[in-house]
Each structure stands twice: as structure tokens, then as C-alpha cells.
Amino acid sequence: MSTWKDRRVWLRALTWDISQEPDTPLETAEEELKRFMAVYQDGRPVVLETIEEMGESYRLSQEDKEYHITGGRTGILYGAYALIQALLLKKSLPEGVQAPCYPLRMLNSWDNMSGEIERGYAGRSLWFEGDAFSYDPARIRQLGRMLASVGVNVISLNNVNVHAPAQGLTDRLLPETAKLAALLRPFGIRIMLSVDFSLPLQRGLDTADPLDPRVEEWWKQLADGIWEKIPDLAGFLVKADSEHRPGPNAYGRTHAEGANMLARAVAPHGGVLVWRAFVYNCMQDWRDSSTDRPCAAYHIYHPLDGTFEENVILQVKYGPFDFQVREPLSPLFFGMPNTRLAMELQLAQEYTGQQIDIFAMPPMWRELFDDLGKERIRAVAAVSNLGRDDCWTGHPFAALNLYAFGRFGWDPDTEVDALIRDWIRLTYDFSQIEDEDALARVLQESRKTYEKYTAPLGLCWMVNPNNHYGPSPYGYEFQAWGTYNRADRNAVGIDRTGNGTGYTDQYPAPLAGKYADTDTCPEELLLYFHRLPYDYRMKDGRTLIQRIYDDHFEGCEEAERMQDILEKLPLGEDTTEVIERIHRQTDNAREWRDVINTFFHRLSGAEDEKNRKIYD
């Protein structure tokens, strides 16, 4: 197992040894709290009070000279670090009962046992290695204390591509699988296992069919057995027929069939059964202009709308394609208003930089729940960006996307800039007020100027394929995934009006309207529900080619002015990382800038009206 340091992440303040082992929440915020509070010599000591009704919920209040905590029995955890984190900030404490909006919190961890993280760009698994279970006991407890700090209260320990060696989880592995899940209880944190559909195949059984009785029982005995071990296991998380996994569709079942037996087996346990709704076409011809990825979902699950049991969440990428740079909102999330939904989103910047490029992401989780509306969910779920790394994220600024998530899945409602100054200040030691300003405005920044540079207008896909970095335009164009920008000499993009492919229709009736008419579609997604000539006029005057044009050269230009701002701040033991970084960032943004701006200047024939460098 590779070396690390504890770079305490937020909470810096806290310095004590966590190889010590708490055994409940409670005695994790009694010891948080009195090491804390030795280290910041208030003087006021900290009341705790228990009272279990109030779950996930707690209640800070400083009566004469002390602090009270009153909560549930992760409430009151959460209130500790709550009130740690208000004293840090130098922030009055909130006032009235605090609970978490969403039930369920989750980081998906796409981790093999191999040790490999599919899509990971922080090193290798905390906990996987050699196809057996390898970790550092005090590290896990310190990434306990990480996530319980904002609020995170389950993690899916496996890939939702489940290999082989992973099988071993539910049987051989159980008694590891449930050492360690006990390392991360005393923080509140819940573990949950991806199981492949398939598995009673692989187990002795004929068949998977979900409504044979010998397939029900079968999951019923394994869910029974895995719960004596592990009693407060979270459930199970599937991801079926997409992307060739196995699942009820080869027995001509639907996914509603399939989802509720797995869920009845995980029902007795107080269990829920996570669905995954990314389910598509993976095997499309690319000639065929009539068929539309992004519709998919809403065709399959929309129709089984109220036909899943009360213990199912279907979980939505927040876009009806794959995490990339602008999408809308799925669909689904408007279609389904009688099944329990998580959003799904990925703090792996699979498509958004690979924790190289800086894209902080909570301006663009602003947008999504302002469009939303935190009613339409009941539970949040991010693929994880956690590794190995001395810094856990890979690049130090994807800390703040982790630390994002957590807030945001307690409260949607949460201001952008106050929590990228609450992350600073947790982070890094300032003495100038300039010098936390200058910082802010790169994070907050950062997602428009990587926009900028990359794919323009809601145009996806034009990635290298395979490992998703960096400018390929073709690079998906003639392959099967559905992964289209059409663009030839006269125009770019793909017509998704009720005159197209109909995708706009999926939406309630003021989206679609919105979205189907040039006039009032959003900019940024232009090109995302329109085809357009290279001439059409954007709002501000110019021709669509020379907004291609300029936002690269923006992009450029801003990464550039990124790598000058961070080169003079004091980023203390990570001043080498972040440079290192930026510097491969700005190189990035230059290849992106030609590449991109050279596709379409041979594509159109338009010359930029400023004379810029362009390779033809």
C-alpha cells in the first residue's frame, strides 16, 4: 500500500490521532469535540443531549456559557461538526432545528478489487487491492470524519460495473465487507454493494429471471445472510441492461419487474434497492439519424411511472447523456413524479478536466437544482473522486467539489460563493483578504472558462474516445454509442424539436417550449436542441461560427490568466500540485483552442473576423 499523509482536508483544525476507535457517533462528537475545543480555547464546554426522534436532525444553541448540541444519534455528530466548522469561520451558529433535505447522501465508488478505479483520477482504492481488501484502518476512519464533516451518510464500496472478484463481497468477503463497514458506523456512514443482476447464474440457478420464485428466494437468502453481518447495510445499487450488463430485459421483463423482486429480498432489512435509469442504445448505427440517445430513458422508465415498490430509488444522471461539459436536466426527472428519484452526479471530472483542469462544480450544481426544484428528488448520489493520493482528489481544488456535494445534499438551497469561502478558509491559511478573493473568483470562474475552451454551445462528445481527454470532434462521430454532432459543411448540431427527433417533448409543457424555440433556449444549449447554419445570428449580433471562434480564444486567454493569478498565491504544501496542474490546464486549453477552432474553420470556410491564429 502506498504512503500518505494526513492533510486533515477542511477540517485542519482537528489534529488528533483518529487510529483511536470511537464505536458510536456519540463518542465520535464527544472526542471531536474535546479535542477541538482544547485546540481553540474557548472556554465554553459543549452539552450533548441525545434525543433519538430527531434522526439526522440537530439543534446548536450557546446558553450562558456554553454550547448545547441536542440531536439524533447522527445528529448529534453532524451538530458537532457543525458547530467545529461555525467556530473555524467565525460565523454565529444557525438557528432552529437543522436537518438533511435528502434521506439518502451517497458517494458511488467505481472501484475494482483489482485496485483500479474505472474513471478515477486520484490514484488507486482506498480499501481494494489484488482482488482482496487492503486499507489503512486509521485512513478510512479519517475519511469517515471527511465525509460525516458535510454530511455524506452512505458510500457504495464497488463498481456498479461489477467484476468477477467483487462477487465475493456478498459470500466469501463478507466477514471483510463487514470490518469494514464497522470502521465507518461511529461516523454515521452506511456502506452499500453493487450486485450484478446476473449473479444467481453464477451462484448454481438456471436462471435470473425476477419473476421465477427460485430467482426471488435465491436474492431473499442472500440478502438475509448479508444483513446478519452487516445489519445496517444501506442496500443493494444495480446497474442492468446498459452498456451490456446483464439484466431483465433478456427474460423480456421490465425494469420495473426487476427492480421491485431485489427489492422485496432487501424490504425485511429496512433496505432500499438503487436503480440505475442510464439505460440506452449502446450499439447504434451511426447512418441512423432517426434514433436519439438522449430520448431513451424517458421511453423506457416514463410508462413504468408508480409501478416500483416504496423501497426503489431510480437513480438519473442529472443530464440524459453522460456527465459532460452543459446538458439539460433529464426528463425524467419532470416524467416521474410517482417514483422515488435521486439525482446522480460525478465528482470524477471524467469529461470536465479528469481532476487536471480546474471545474469547480458548484456553480453548475446551482443551476440544476435551481431548475429542479428539491421537491422532485428524494436522495443525491456522486460518483466518487476519491483515491489514494496524498491529497485524496488528485488536483487540491477537487477537494472542493467533494466538500460541495456534501452541502449541497443537506441543502440545496445553498448560496455558491459562501461555501467556496467556507471551503477556503477551511483549506488554506490566507493572511490577505485579496488573496481568498483571487481564489474565489478562479473556482467560481473555472466552469465557463473550461466551457469556453471545450465543446461549445451544449455540443458534447468532442472528446478523445475512450479515455475522454482532451479535443477529438470526430472522435465519437461514426461509432455506437449515440454520440453525434452532425456537423458538416453547412451546419453543426442535431434538430431535437417536435420537427427532429422529439426529444423537446419529453419536457412539461413550458421547458418544452422554451427548448424548442431559438429565441428562448438558453445559449449554452444551443446547439444541443437545434441545428444551425454557421451563419445564424446569436442574440448579441454575431454569427454562430465567431462565437465559436472567440469563446475558445476567451478560454484560452482565461486559463492563462488562472495559471498567472495562481502562481502568486500562498497555497502552502500545495503550491507544487496546483502549478504542476495549471500548467498542464493552460497547455490543455491551447489544444483545445486550435483543435476545435480549426474543425470548424474547415468545416464552414469562415474566416474570424479579428485575424487570430487558426491552423488550416
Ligand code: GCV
Contents of the next structure:
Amino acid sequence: MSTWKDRRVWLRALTWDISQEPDTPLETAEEELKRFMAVYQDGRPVVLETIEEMGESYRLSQEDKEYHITGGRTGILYGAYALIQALLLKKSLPEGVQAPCYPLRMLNSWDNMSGEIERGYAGRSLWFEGDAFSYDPARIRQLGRMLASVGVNVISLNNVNVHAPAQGLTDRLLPETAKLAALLRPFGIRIMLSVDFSLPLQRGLDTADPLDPRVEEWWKQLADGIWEKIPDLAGFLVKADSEHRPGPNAYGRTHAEGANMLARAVAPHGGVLVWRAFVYNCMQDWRDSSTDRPCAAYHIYHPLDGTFEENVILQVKYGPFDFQVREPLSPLFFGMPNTRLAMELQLAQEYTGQQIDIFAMPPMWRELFDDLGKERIRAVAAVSNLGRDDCWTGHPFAALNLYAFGRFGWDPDTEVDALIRDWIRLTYDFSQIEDEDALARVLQESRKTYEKYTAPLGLCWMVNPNNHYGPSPYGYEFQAWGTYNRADRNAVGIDRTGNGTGYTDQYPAPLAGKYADTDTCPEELLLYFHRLPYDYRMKDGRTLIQRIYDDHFEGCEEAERMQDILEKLPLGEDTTEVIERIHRQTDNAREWRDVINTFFHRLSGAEDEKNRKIYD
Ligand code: GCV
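Okay, that one was the form predicted alone. Can I see the form predicted in complex with the named molecule too?
What follows is the entire complex, opening with the chain shown before.
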């Protein structure tokens, strides 16, 4: 028996332990359907037919007396979960062949082997503790179900900041790494490992120079050994020359030279080399206003477009800063047409409420994908929000973000309201449609609310340094991280147009112009791109400072209204957790409102037109 409480997460009818230890996705599909149909009882058997060439795709059909699933090796399992969800949601079966938009749909865990998770808000690691593997296999299979049921197909196990103990995953602990991979394999999930670029140095070589043939040979041998034990390992994930991690720059080599050397080592095994583009100067002098962090990645990578090996994937965070509440798409998505790109999202709510405050991400992703156009990327990745807590995601509602990530990876045209409602219906037993409507509205609006009471208009970074929760308007202002608002008594923001840091010029023509002009720049991003005086007139005639005050008062009121709504909802076993967290959220919202409003009031001296309470 497992010791954790079996919370339904979203497939509420699938509450059994998957104790049969299936060997293949087909066996998993058979087992899940057998059990589900015993509960569902519509009397129709399910006929499964595997057609290897269909890969991850599937087709569902319903005959008079039976259901049919035709699919490839993993497609058959995706088909099984799709059938179960359609029946649970009382939806008609999808027509025609269903295939994922992106072949790689990756979850990145930032788990340290100590058991701590960097930026983890749902308890400790699901598989590491005390510098060793430590897990309940039944829970790992539940994880497999959860991910496979929405089509996630790769999970990286260890933090991209590879600390010393995790280096053992590729040698001393390799047999155990392989065991965990075997547990996830029947769910069509392949594992990936984060590796340290300087690993050859730790293991006896005197260099990690990517152009030294000994280094390339060393990585080849390492890869051969790993793939011998884990033949379907998805690949390596690398954070190099980023926030003090080692990388090719130490040897005067480019990121392409570094990534390509590793890519050649993993290529014979069909592996990919995922190279993160999160590179900037984290030792900046705040006095230096000519260096602008959002410009950094484009400067480094744009000239390298077209020079990466076929199996390199450049993983780019959605915005050029770092998972802020609102950012424009990174210009790299438009400036690397000859490079395979992955868009990196962050389910872990580092800057978005830490799984205490509600922040449903699908509305934000809808905007990102609409701006992006789905063809510009080849893969999606998301930093995991999972942990050992009973409900997996800290806040029970945060499970929506993982569910939605899988759905977007499969189909980036996913419609948000329908998706949110599917998740609600798979998770809660509401008998009144009003309750579903109320929760759907809370989730839909949650990001706007959070944005209003924290740092609206693209301001970013007014968080407490280090832990990134709660307000601190000058917290990062005199630091080395390159994240400044430069608020003074007259104005706030940074001019990132051609007259300023030139950042807007990194975008292609229509976008560059749109962002550079205050008239056409989306208001939500105004202070991301522009430095403006407090008496600047917004489109609706309000002054900028009034808009800042209004947003903070409104955001806080909205959070308080959310609390009233949630207190009346029949959330079953999630009630205590949700109520406890919404109280913390409203406290947080009040703190943000008062700190930010007071900050700008003191600087600008401008009074609130509505005479609400702003502290001196
Ligand atoms: C894993 C931000 C986070 C770090 C994280 C880093 C990254 O800076 O605060 O915790 O490190 O992003 O994405 O590599």
C-alpha cells in the first residue's frame, strides 16, 4: 500500500493503484480500460489495434457494440486515455486521426538529490532524498498516468543546476536511474538527464574544452554507457554559461560549439541535446544603464542561427527576462528560423504566486501561442510544479496548469474556457452548473487579478529577492541581476526602443514598430518597453500613476471576492487546502497593494483621485 493519499488530480474515476506493473503502453492501456470499464459499465468492450507506424497518434471510433482504438506504440495508450476522458466528460469521440503538434512535450524537474526542489512549492522531490533515489513505485506509476493522460512524453529528472551529487546519475547511480526510467516507460514517458558541462573535469580530464578531441571522445563514451542501460533515454539537458554554470565560454568557444559537441555524442543513440538559451550577465553593475538584460540572449544566439546540429534543441523561456507575470515573447522565437526551438514555460509558480496564490496559466499561454504561431517551435518544455505533497501541486488548482500544459503541447490551438471546464469536471463533483461557472471564472481571471496587485503594465521584478514572493519595489534595483525599474520622482520604466537600449529592434518589422510606439504598444506591456512620466495619459484618459493605484486596489478587491466565492464552493477534500491558501493570497494581495502604492505615492507625490487609503 502506498502511504500518500490518493488524490484524484484529474482522472477522478481512476483511483486504483496501478499495481500490475505493465511492461508496455499497450499493457497499460489494457489495464486502465479494463478497470475503467468495470466502473463505467456501459457494456461495450474496447478493441485495441496497434499499428506501429502510427507512432504517437491514434484514432477512436464507436461501433454499435464496441469501441475501437487504433494507434501506434504509445498512440494506443493516448487513445485509451482520450476515450476514458471523453466518456467521463460525456463528449463525443474526436474524429479522425489524432496526432500531437510537437514531438517533444517535456517536463523539466528542478529536483536536487538532497530531496529539495529548486523553486518547488509542492513538497520534496518525488524521487530523490538524502542524495539517493527514494520513491514509492506506485506513486511513480500514478505520475506516469497523470502525464500520459495529457500526452507529456519526456521528463527530466534532475535540476538544470547540476550539483555534485547529481553527477552520479550518469555513473554510480546509473542502474537506479535506469530503474526509474523503466517504471515510466509503460506510460510512453522517456527520461532526460541534466548534465554539467564541466563533467569531464570532475572525472579526470584536465579540460572540458568542446573542441578538444579528448573531450568529445569522453562524452561519447559516457553517452554509450548510459544508453546501454537506458536505450530510450530522450537526451541531455544543459544549462551552460548561465548564472555561474560552467560552459564553452571559459574556453573561448561559442554556444554552438559547445552544444554541437554534446549533440554528436548523443546522436548515434537517437538522443536530443537540449541547450537552454537562458544566458545573460548576472554580474551587471546597476550603474550601467547601457546594458539591458532582455537584449542578451538574442545577441548571443541570433548570429548562431543555422549552425546547430540537427539534434540540438535550443530551449527558450517564453519571455526574455525570466517567467514574469507578463512578458512579450522572446525575440529569439522570430530570429532563429533555422534552429529547432523549444518554448520553455514554468508551471512552478516562482514569480506567479508560488502555488499559494491562484494563477491559472492557460489564458497567458493562449496569448503567447497566438502571437507565436505554432510552427515557429518544435517542442514545448515546462518546469514542473509537482512534489511529494498529497495533492501533488501544493495548491489543488495548480494541477490545472500541468493538465493544460499537456493539452497545449498536443494542440496549441486549444480553447481556454473549454479546457478549464474539462479540468474542473475531471476534478470536482459539482452538481450545480453555477458552481462550475463560478470556479471557471475565478480561474480565468486569476492571472489578471494577480498581475494587478503585483507589478502591472509589464513592470516586473518588484518581488523580494531570493524567494521571489511578496513585494519589494527596490529589492532588485541595486543588484547585479540586471532587473531594474529605475523609478524616480518623475517617471518609471526603461526605454527599450531605438532611442533607449534598442531592444525593440530585435523584433521583426511589424512587431518592432508596434512595441516601440506608445500608441500601439499593448498597454499591459507599456512599462516593459517604455519609460514614462507619472502623468502620462493612458488610453482611457487616466494618468499612469492613477492606473497603477487603481490596479492595486482592484486586484486586491478581486482577490477578496475570490475568497468569498471559494468559501461557498463544494470542493470536497480540497476544501481545507484551498481555503487556507486563499486567506494567504488575500493577505499577500493587501501587502502588495499597500507597499507598491505607498512606494509610488512617496516618489511621485500624486494623490489618488478616489482618496483611498495610501500609507505615507
Ligand atoms: C534553475 C531563475 C530561477 C533559478 C533557476 C533559473 C533557471 O533564475 O530563479 O532558480 O535555476 O531561473 O531557469 O535556470
